[in-house]
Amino acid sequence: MEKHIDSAVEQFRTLLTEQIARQQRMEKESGATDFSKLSKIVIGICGGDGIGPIISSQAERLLRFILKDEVASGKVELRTIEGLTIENRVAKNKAIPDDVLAEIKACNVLLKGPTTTLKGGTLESANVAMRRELDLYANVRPVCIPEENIDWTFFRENTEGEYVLGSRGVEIPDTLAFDFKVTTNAGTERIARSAFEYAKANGKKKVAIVTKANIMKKTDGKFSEICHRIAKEYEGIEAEEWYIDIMTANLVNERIRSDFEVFLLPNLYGDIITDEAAQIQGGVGTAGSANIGDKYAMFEAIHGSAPRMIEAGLGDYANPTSLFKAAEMLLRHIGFIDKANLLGKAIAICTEEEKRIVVTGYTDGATCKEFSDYLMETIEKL
């Protein structure tokens, strides 16, 4: 046993000393990409498992369609990233092959497809990877439900907590296991500055902090207290302390769910409540989201790869909705704002008010491709 004990607490140290170093390096951070200065942008389009390559292609399909004369003259460039595949990384034992990732550090934002994440081993989730390889720390789903006078953002810590070393917990064979959570300074100060800053450049009044600080004392009590003091250099927005529990049922809660605007929560927290968040608005299938970091940005789909659906031979049936909010958020990142705007309205018109052709997920519903060319021609009449 003690020599279980020694290896561990030897493993505990050298995690320990990565993650100092990690937040020396958050430190010295430089700012943001200013994509009007790009001579080109490059978006990348990557496939990933499962119905992801089917969502993927209409998603590229779209995306050329709506910037057809950006292409055209070369201030915009598609690459299509392949390999980012279960049975690639599973092959080379990998969460992102070092060829895969070369490809996509050469792209300024990517379009990623779902991908599939084993349970169990040590074979780390492609999208915790690259939210630590290219430092995507702003996880932002929005959600909206007009009818409902429902207008959320969520603002989730993207690359700490829980999950940045989920797949290096230690273990003493036949005995127990521990993970880790991990909150630092300079992640935590990152992630609530940009609430802060959409909730003011928005005309947001109020940002819910959302822990489990009563009982997380260490991590959640510090985020907790990062967010309230730099929310202090925010006139007239107030910060609103909420445990997660609780507001995973104020989120049902038909009498006050519609007085809560922005939201600020560390990375496991945001990740589950997000897919509720979702399911409120029409379904996991309805909500796109962004991982935003100062020089990448990664837009996907919330939901998994569906590997069902695929076996039941129904994934060209799949709802493309997601990943073409997800598109729009990234034509809206990268300073398209008209293309996006128009994007946005043309999803609306044809999924809440013309509903002329529905995906269901079953053969009683619209082909992924059908769905596809119904927005098409509906932004071509806008």
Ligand code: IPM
Second form
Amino acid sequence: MEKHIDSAVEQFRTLLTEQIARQQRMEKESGATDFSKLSKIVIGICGGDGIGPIISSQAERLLRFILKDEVASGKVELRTIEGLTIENRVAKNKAIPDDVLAEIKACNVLLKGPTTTLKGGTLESANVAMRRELDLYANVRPVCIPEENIDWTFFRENTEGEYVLGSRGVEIPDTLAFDFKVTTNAGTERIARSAFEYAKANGKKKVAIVTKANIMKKTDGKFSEICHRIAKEYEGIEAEEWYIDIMTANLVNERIRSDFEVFLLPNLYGDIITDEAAQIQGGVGTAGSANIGDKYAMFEAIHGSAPRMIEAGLGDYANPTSLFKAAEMLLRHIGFIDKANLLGKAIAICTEEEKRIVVTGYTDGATCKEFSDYLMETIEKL
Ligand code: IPM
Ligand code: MG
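Since the structure above is the form predicted on its own, I would like to see how the form predicted in complex with the ligand looks, so please show that one next.
Below: every chain and molecule of the assembly, starting with the one above.
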């Protein structure tokens, strides 16, 4: 037992040293990329696993269609990146194989299909690894239900909390297991600023800071305290304090839910509550997700790779809307605001207003390709 304890203590020392170094690196960071200054923007496209290659090939078609002039002039390059598959990752025993990571880092932004995350074992999630390697600290997830006057934007911290050390816990066989949750000052300050800057730029009056600071006193306590401190820099925007349990209830409380505007949360709570929010909007197939850092950004569907759809032979019926919404966020992020608005409008027509072709995920609905054709025809008419 003493040996186990010594090795656990040693591991904790390593983690602590690494995380202190990360906090110090963050303190020195230099600010966001100005895409208007780049002579060329490279958009990488990763297929992923399960339904990923099916929906991302349609998303690539859509981007080629919307960006045809920019691709023709060389202002934008769309680059397919192979090898971010569970088979390749298991074979190389790497969350993101080195050659794939190098290709990813040669792009400015990425559109990524869902990747399989294995339960247990030591192979880290490709998502978590990518968020860490590219330092994609803000996970921004909008959920909109116009007929209910719901316009929510979630700012989920994306590089720390329960996730960053999630594959590096300690275990004493047949006795116990420990995981580590980490919250840093610099990590919290940057996500808080992202949320409040967004609120300011979009005329939002309230930001809901959501934690479990009554229980996770150190980590969530720090998160809450720093968010409130940053809030003081933003006059006219109210910072509300909520606990995650009651907030999950609030989202299904039709009397009050439309009062919320911007949410600011640590990683795991943000993960859970954004699936709930997406389900309220119409399903996890309907929500896009942006992972934003200062240098890189990655855009993806909020949902997973849906292996059950593939096993049931329903892959072609997968709903690409979530990834298309991610593509809309990508266009907005790189400065193509009109094109993003056009795509957003077409998605709203196809999925809410006109609904001439509907994807259900089953054979009674349209295929992913049929829906994509419909969307592109709609764009052409706008
Ligand atoms: C998400 C996903 C990921 C997460 C998984 C795939 C690792 O659920 O983007 O919300 O937990 O962050
Ligand atoms: Mg999730």
